[in-house]
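One chain comes next, on its own, written out as structure tokens in the form predicted alone.
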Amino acid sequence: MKIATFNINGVKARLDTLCGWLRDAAPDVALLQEIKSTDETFPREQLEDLGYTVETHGQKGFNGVAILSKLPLEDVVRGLPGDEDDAQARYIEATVTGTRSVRVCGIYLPNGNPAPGPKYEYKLAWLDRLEVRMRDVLRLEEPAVFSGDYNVIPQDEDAARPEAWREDALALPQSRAAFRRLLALGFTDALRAETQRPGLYTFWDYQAGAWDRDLGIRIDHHLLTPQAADLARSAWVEKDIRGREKPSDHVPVWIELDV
């Protein structure tokens, strides 16, 4: 089972890009972030025509997450538990039923800037809620992946210019500490289990020639339960799609599980 996470940065603006990628790369499961679309206006039919079951948790003009799967989806949950007043569409999960079922949890974690301030407090509170959900899923002792745009640069090696991010919410000590707490629960960072090589980035800003100068950061991650980690075959970043026409500022990050 090949699973990709991809912050598409506007599904309507990049529908041709998305459909072309799905045809060429053919992930079994794609977890999308920042779809910037409501459930009602999401271009479901175009993706269903490519053979995907589509589940969304959308929001007009902002945020929004989706799961696309060539395999059946069951038990869909929309929204991260723990705060009934949180109206931001940033979390979706479902069980993919293949020869062995895998729980896939799609994440679009808050950016948190400017920090300090209310947006950063929301980010940290969201991370706390995510930790609770990850603990609950761990107790099931089943293969599960928490994949998406975490908006966290885990360590300096995950940025081309770490000094440029020192005061940014993506790299502040509290953000990195919260990410480490998730790993300490027993989760595996799939890409770092594959390689410790620096220079593996998943995001390049549209500004200041970041792509041409390869001034990227790694903020899109797959975190695997021990049961999923045991099934992991490989993990990689599909970097070249950033150089295509009308790209997202993120690129897909992949894992392959032996299921």
Given for the second form:
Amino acid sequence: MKIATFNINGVKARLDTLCGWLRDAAPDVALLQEIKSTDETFPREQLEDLGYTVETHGQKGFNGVAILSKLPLEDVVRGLPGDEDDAQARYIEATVTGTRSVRVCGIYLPNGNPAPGPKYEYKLAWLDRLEVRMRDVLRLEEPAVFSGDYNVIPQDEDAARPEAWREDALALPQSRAAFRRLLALGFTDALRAETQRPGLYTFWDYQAGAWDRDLGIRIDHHLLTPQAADLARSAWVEKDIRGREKPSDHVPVWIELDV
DNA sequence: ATGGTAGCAAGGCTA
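Cool, the form predicted alone is there; where's the form predicted together with the DNA?
Next comes the full complex, and the chain you just saw is listed first.
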């Protein structure tokens, strides 16, 4: 089972790109972030025509997440549990069953800038709630993946210019500590081993020629329960997507599970 | 210190 996470940065503006990618790359499951659409305006039919089951947790204008799957999706949860007053659409879960079941959890973590400030407080509170949810799922001792745009640069080697991010909400010590706590629960960062070779990034800013100069950061992650990690065959970044026509500022990040 | 680009949606916010 091939699972990709992809911050699409506007599904309506990216629909041709998305459909072409789904035809070529043919993920079994695609977790999308920043769909910037409501459930009603999401281009569901076009994706269903490509053979995908579609579940969305949308919002007008900003944020929004979705799961596309070639296999049926069951037991969908919309919204990160733990705060009834949180109106931002940043989280969706479902179960997909191949030769065995995998819980797939799609994440669009708050950016948190400017820090310090209320947006950063929201990011840290969201990370605390995510830790609770991940602990609960971990207890089930089943294959599960928490995949998406974490808006966290875990370590200096995950940025081309770490000094440029020193004061940024994506790399502040509290952000990194919270991410490390997620790993300490017992999760595996599926792409971590790949970062032994420098220059593994998933995002390049539209501004200041970041792509042309390869000034990227690694902020899109797959975190695997031990049961999922045992099934993991490989993990990779589809970097060339960033150089195509009208790209998102993120690229797809993949894992393949032996399921 | 600022601005640089992009999407949504129709002005400013978010990133």
